[in-house]
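In the form predicted on its own, a lone chain appears below as C-alpha cells.
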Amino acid sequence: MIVTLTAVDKHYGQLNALKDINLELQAGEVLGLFGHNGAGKTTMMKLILGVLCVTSGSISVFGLDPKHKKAWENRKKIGYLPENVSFYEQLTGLQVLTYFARLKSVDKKQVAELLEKVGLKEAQHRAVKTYSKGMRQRLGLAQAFLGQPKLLLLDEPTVGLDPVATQDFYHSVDQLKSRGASIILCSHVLPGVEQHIDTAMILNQGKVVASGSLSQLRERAKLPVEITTQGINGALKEVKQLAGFMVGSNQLRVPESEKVNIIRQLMAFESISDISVESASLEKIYHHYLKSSQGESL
C-alpha cells in the first residue's frame, strides 16, 4: 500500500476533526475525497503529508510514518496542491517554478515543459502578482506534477480553471495514473470527476460516511437507474412487469441489480428506436449518504 490510515483520530482541542479514520490506498489507484467544508478533508491530506500529526492510530506513507525522520526522502516523490495557493509575488512564475524544482531536486528540463503544458509559457517572466486567480492555480498545478511525483494530494485542483485548462488538468491525472502515480483528489466540483476516480471517500463531521467504488455505493445506497426509451410509445404500460417501474410514459426508474434484466426486455420491441440508459451520478451518490448521515446524527 502507498497509505495506510488505521483507526485515526485527530483533535483540535475539544474539535474532534477526524474520528476512526481507515483508509487504504494502493499504487495506480485515484481517490476522490469528498464532503462539505469543515468535514475533514484537509486536515486528512495534512496528517498524510507529516504536517500534522495524529491524536491517535497510525499512518503510513511508503512504507513509513510522514513524521519519521528517515520520511523526509519520500517527499520528494509526494506532490501537493493546497486548496488556496500562495507564491513569493514578486517573482515570475519560471523562478517560483525553478525554486520549486531546487527544492524537490527535479531537472530543470521539467519547469519549461510544465510551464508550456500548464499554458502559462507566454506569462512565465512576468511577476506573480500580476496573474489572475486560474493562472495561480495553474502554476500550483504545475508545481504539484513536478518530478512525476508517486503520490499526488490535490486539494479543490480546479478552482479558478476554465473549461479546457479543466480538461488538460483531468488528462494529467488520468497520465500520471496510468504511470503508477496514487492520487487523493479533494473536490467540490462533483460533475466530471467520477469518470477519473477509482474510488470515493465521504466525509462527514470528521467521519467516514461512506467509502468504495461508485458500483458498490450505488449498490449499497440503492439508488435507482433510469431508462428512458424512444419509439415504444405507450406499450411499456400493457407489460405488468416494466409497469411497476414506469415514472413517465416513456421513462422507467428501476434497481441496479434489475438493469440488465430490463433492458433485454426493452430491446424485444421492434418499434424501439432509441435507448439511453443513466446509473446514479456521483452527486446523486454523495448527497444521499450525505443526508443519511445527517439523518442519523439527529
The other form holds:
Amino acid sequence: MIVTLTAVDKHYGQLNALKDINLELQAGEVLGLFGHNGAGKTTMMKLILGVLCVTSGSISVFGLDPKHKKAWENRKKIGYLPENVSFYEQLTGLQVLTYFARLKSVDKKQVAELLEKVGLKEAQHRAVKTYSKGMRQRLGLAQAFLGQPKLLLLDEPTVGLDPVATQDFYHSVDQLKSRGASIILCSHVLPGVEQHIDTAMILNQGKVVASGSLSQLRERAKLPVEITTQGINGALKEVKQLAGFMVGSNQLRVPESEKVNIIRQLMAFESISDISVESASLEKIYHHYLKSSQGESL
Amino acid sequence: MNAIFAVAAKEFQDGLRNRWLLSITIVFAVLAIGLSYYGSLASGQLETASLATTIASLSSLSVFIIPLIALLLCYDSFVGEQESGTLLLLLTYPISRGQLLLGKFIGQGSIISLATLLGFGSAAILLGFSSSFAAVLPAFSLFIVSSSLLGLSFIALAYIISLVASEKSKAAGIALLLWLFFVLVFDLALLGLLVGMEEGLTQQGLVQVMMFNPADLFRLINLSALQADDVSGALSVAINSEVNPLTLFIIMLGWIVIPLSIALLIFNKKSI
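The form predicted together with the partner chain is what I need now, so please give it after the form predicted on its own.
Whole complex next, starting from this chain.
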C-alpha cells in the first residue's frame, strides 16, 4: 500500500474541510479525485504531502506519517503539481527546472530530458513570464515528473493544455503507471480521464460520496445505457419489450443488466443499419452521485 | 546542507539578475565618495572632510538607507512566493522550513553584505589614496561590518513581516511603517523623553533604551569610535557614556538571531 488514509478529519477553525476520509492507494494504481471547488480535493493532497496536519485520523505514505522526520527521504519519491502554479517569472524555464532538480537532488541530465518531453526545449531559454498558460502547465508537469516519482499528486493537470498536449500528458501518466507509480489525479475536466484511471473518488463538501472502480460506481448508480439505432424507424415501438425503454423514435435507455439482451433483439431487425451503445459516462456518474448526496443533506 | 545552498544560490542569482546588487553597490559607493569629497561643502569649507566627519555623515545617511534597502529587498520573500504558489510547492520538496529560511537569509544577506563591502570599500580605497590607508581602513572596516549587520538585522525583520502578512501589498505597508518607526519615531520619542522629562532618563538608561533599536545601535557603534564633535541629537548624550563596542556588536548580532528565530517560529506554525 502506497497511501492509506484512515478516518481522516481536517478542520480549519470552524470549517470542516474533510470528514471521515478512508482511502487506500496501491502501487501502480491511478485514482481520480473529483469534486467541486472547495470539496476538499486540494486539502486532501496537502495532507498526503505532509504540508498540513490532520485534525484526527491517520495517514501513512510509503508506510510513514508524512509529517514525521523519517518521511523526509520519501519526499524525493513524490511528485506534485499544484493547482495554480506560476513559477518564478523572471527565470527561464531551464533555470526553474534546474532549481527544483537541485532541491530534489536529481541529476541535471533529467532536466533536459524532461524539457524535451513536455515540448519546452525551444522555449527553455526564455523567461517564464513570456510563457502561455499551457506552457506554464507543461513546465509544472516536468517539475512533478522530476526524479522518477513513485507517487504523483496532480491537481488539475490538464487545465490550459491543448488536445495534443493533453494526449501527451495522459501518455506520460500511462507510462509512469506501467513503471509502478501510483497517481492521484484531481480534475474538473471529466471527459478523457476515464480511460486512464483505475478508481475514482467523488468528494462533496469534505465527504466521500462515492468511491470504487468505474464499473462498480456505474453498477451502483444504476445509470442506464443509451442505445441509438438507425434504420429501424417506426418498427421499434411495435415490439412490446423494447417500447418500454424508448425515449425517442430511435433511442432506448436500458439498464446495464438488460444491455446485451436488448442489443440481441435489436440485431434481429433486418433493416438496422447502425447502432451505438453508450454506457453512462464519468460525467453522468459524477452528477448522479453529487445529486444523490445533495438529496441526502437536504 | 545541499538544499540550503541551492536556495541561497538562487536568491543570490535573483539579486544579480534584478540588478539589486549593482544598484545598491552604486548607491553606497556614490554616497561614500560624495560625502567624503564634498561633505564639508555644507559647512562652508572647501577642503576634503576629515575622516571623522565623513564617517559621521555616512552613518547618519546609511542608517536611513540600509534598513530601507533591506526591507525592500526582502519584504516579499515569503508572501510573494506564497502568492505565486511556489511556497506550497517548495514545502513538498525534501527541504525543511528552517532550511528554506536559512537559505534565503544566506542568499539575500550576501547581496547586502557584498554591496556594502564593494560600495563602501571602493570609497575607502579612494579615500586611502588621498589620505592614509592606516587611518581609513580601520574606521571603514568597522563601518562596513556594522552596516552589513544592520542590513542583516532588517532582512530578518523583513522575513517576519513577509511571514505574517497575507498579501504582498500589506507586507510592503508594514515594512514602511517598521522603517519609519525604527529610523524616525523611535529617536523622536527618545529626544522628547530627554527634553520633556527632567531627570527622567539617565545617560546609562538612554544607552540601554537604544539597545532596543538596531538603527541606533548601528550609530552608537560607529560614532562611539569617533570624537563626539560631529555628533548631534540624543546620540551625543549617549556617546559620552562608556560603552564597550564588543557588547554593542553582540547585541547587534542578537538583533539578527532573535528576529530570525521568531520568523522561523512563525513559519513553522503557518499553514500554507
